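Just the one chain here, laid out as structure tokens, in the form predicted on its own.
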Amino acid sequence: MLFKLRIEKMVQGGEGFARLPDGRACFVQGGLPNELCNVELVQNKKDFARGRAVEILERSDDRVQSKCALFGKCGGCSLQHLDPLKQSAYLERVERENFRRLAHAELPENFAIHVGPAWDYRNRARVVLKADKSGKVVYGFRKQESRSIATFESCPVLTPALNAFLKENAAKIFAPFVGRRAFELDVNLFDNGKGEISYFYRDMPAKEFAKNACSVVDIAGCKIHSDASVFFQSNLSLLPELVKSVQVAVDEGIASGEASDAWLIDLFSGVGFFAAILKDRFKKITTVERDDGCLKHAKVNLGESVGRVVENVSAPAENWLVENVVDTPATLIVDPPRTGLPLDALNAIVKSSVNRLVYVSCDPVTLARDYAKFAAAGFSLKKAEGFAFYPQTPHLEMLFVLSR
């Protein structure tokens, strides 16, 4: 059954809103706002339901044609029938609403959102081999809710380095797996920048993974060493923006007397990536990260330092802040994963002696609810900015300065 709805607005995760004729909420999957659209059913709840747009009857003058033949299929990119050059003003608009809904508060008027090339920018990403019907190795990615693979030749959002790889070696990597019957194997891909590939899939051979798997990454004039197997920022044209954005709330917080160039302290840190291009700015920095394969990489990227303690400790961040009491106004950057800070970790931030932090956030909401929580214990915010390092794709980075 098709349902005629107007779209309201977008909401987060680049739905769009409308109401059925019962009242429920509908977010349709495809609709622009403004736009009337049928809209089929996918998802039918007592309080709510999702559908996708099957025809658009009146179209909004922000729609396009998507770049890409898998559009709609695969798992990816789920904004391309929104105007590149529209999509920051469409995030904002979704952020600033769920800032005032889940906050309670207003962000700031000089919110801005940070971008960068529309396509070809993603230096990261996870592709699927396996041997078609004929023997031939094919790549592609997991199709929308779905374990089945949408295959291409070529991404337009992948960087033209993974593309070429991919092309010129894909076969070569599933070479040892040929025969396996059904047999699919999860590929993660790293392009340092510099078309240099490094590439990791699980059970990977140490000899293999020595070759292969690692990478180092010039950014601020530091060089991080990293792996395929760990996480690291996607977009590397971009990455840059959000680094001196990172270094000005940083100086800031020194020039202001509300943090201390003694000990920076880095929660969530991976491979030690702020930690390092920050690391001149102190006498002490403590990097807290719970997955050794990053620790590996924070011992080599923090190195020896002259005059400077450095510590990189294997831990859940909440557990390392429990158990050591931060009675210094410390400088403390926050990176956690899409879940937020675990209330512990948040409860002892506020009774820490710590009067300002860097939030760098994946996932919009927990930010908001997050910033609710430091707001109600004494916590203003004194600078916002969004970085939309997936374009595309409804996803986007932000980084809040909290101080007290």
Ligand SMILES: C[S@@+](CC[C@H](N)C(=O)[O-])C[C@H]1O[C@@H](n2cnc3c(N)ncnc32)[C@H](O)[C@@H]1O
Given for the second form:
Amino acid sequence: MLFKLRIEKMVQGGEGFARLPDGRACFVQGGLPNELCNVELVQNKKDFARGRAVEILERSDDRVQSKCALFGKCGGCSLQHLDPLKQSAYLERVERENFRRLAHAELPENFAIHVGPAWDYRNRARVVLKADKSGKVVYGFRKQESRSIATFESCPVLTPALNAFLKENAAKIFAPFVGRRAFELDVNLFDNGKGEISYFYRDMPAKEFAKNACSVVDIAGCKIHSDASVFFQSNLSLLPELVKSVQVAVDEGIASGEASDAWLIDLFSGVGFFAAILKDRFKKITTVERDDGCLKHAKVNLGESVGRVVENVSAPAENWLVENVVDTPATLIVDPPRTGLPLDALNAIVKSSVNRLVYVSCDPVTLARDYAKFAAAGFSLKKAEGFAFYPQTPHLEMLFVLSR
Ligand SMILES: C[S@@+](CC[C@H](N)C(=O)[O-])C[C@H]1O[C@@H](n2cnc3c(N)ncnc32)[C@H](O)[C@@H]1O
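Please move on to the form predicted in complex with the named molecule, as the form predicted on its own is already shown.
Below is the whole assembly, all chains and molecules, this chain first.
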């Protein structure tokens, strides 16, 4: 059954919000604010529904033709129908409302979103390689809500170097697996920004790992060692702006006396990314990361730290915080995954002597949730910035500075 609905606004996740005739909220994929759409329901719950705009009866001026043939099929890039130049303004409105609703607070008036290139930006991806019926090796993205694969020849958000690499090397990477029935190979790919591609798949032979998985990224005057099996930021074009903002936030903390240069604690540190860039400012540095694969890189990235104490800890951040009482006003950076801060970690920070926190987040929803808890414990929001690391999608990277 179709409903003719007027989209009122965009909500977290990029869907349009509308009301069904019975008053229930309906989240509409593909509908933009102010548009009148024919909506087909895909989920019909007691309190709300989800739908898909199957016909746009009155168009928004901000609607554009999607660029990619896989739009709506691969599960990524769900905002391709919105003018790339307008996406950050829409996301800013969404985040202001999200924060109001979840944290019962206002984002600062000067909250703004840093933007970079709309296409060709994504330097890290996971693709699936397989042989088609004729034996030809093809590749694609795994669709979000199923195990099936949307194949592509070229993806317009991947860097040109990643697209070229796939075209030239997919068959070679898949060669050892040819003949295995219905076999699919998940491969992580990483472009280090200089067009040098590294890749990784599970159970990759050690020799191949040493030759093909490792990478070095030049950023902020540092050479950061990593490999394609572990986390690394996915938008190298915009990353220098995030790094700059983190540097400014850290320097302001030290200058104000709220945080000290005696000790930098980088939690959820990956390969020691932020600590490596900031290391010259501090007498002691601790990085904490639970993925063991990061440890050897963190040791290298913080290796040239003569004259200062460095500890690279491989452990869950919450365990480290509970076991190591931070009783000085150290400089603290946290950059957790989408799930946000584990409650034990948040409580330990509140109990510690840390007075200032630089919180890098890849999920504004869990960030707002965590902020509300910090606010209840006496922290206030000093600074908020957004980073459009994933154009054509509703995802946003955020930086908060909190202090008490
Ligand atoms: C968003 S990434 C940030 C990494 C790093 N700050 C960077 O910029 O490259 C989050 C990292 O947290 C790690 N992680 C996830 N849960 C963790 C936990 N409970 N304790 C410690 N590290 C964790 C992940 O392995 C990942 O490397």
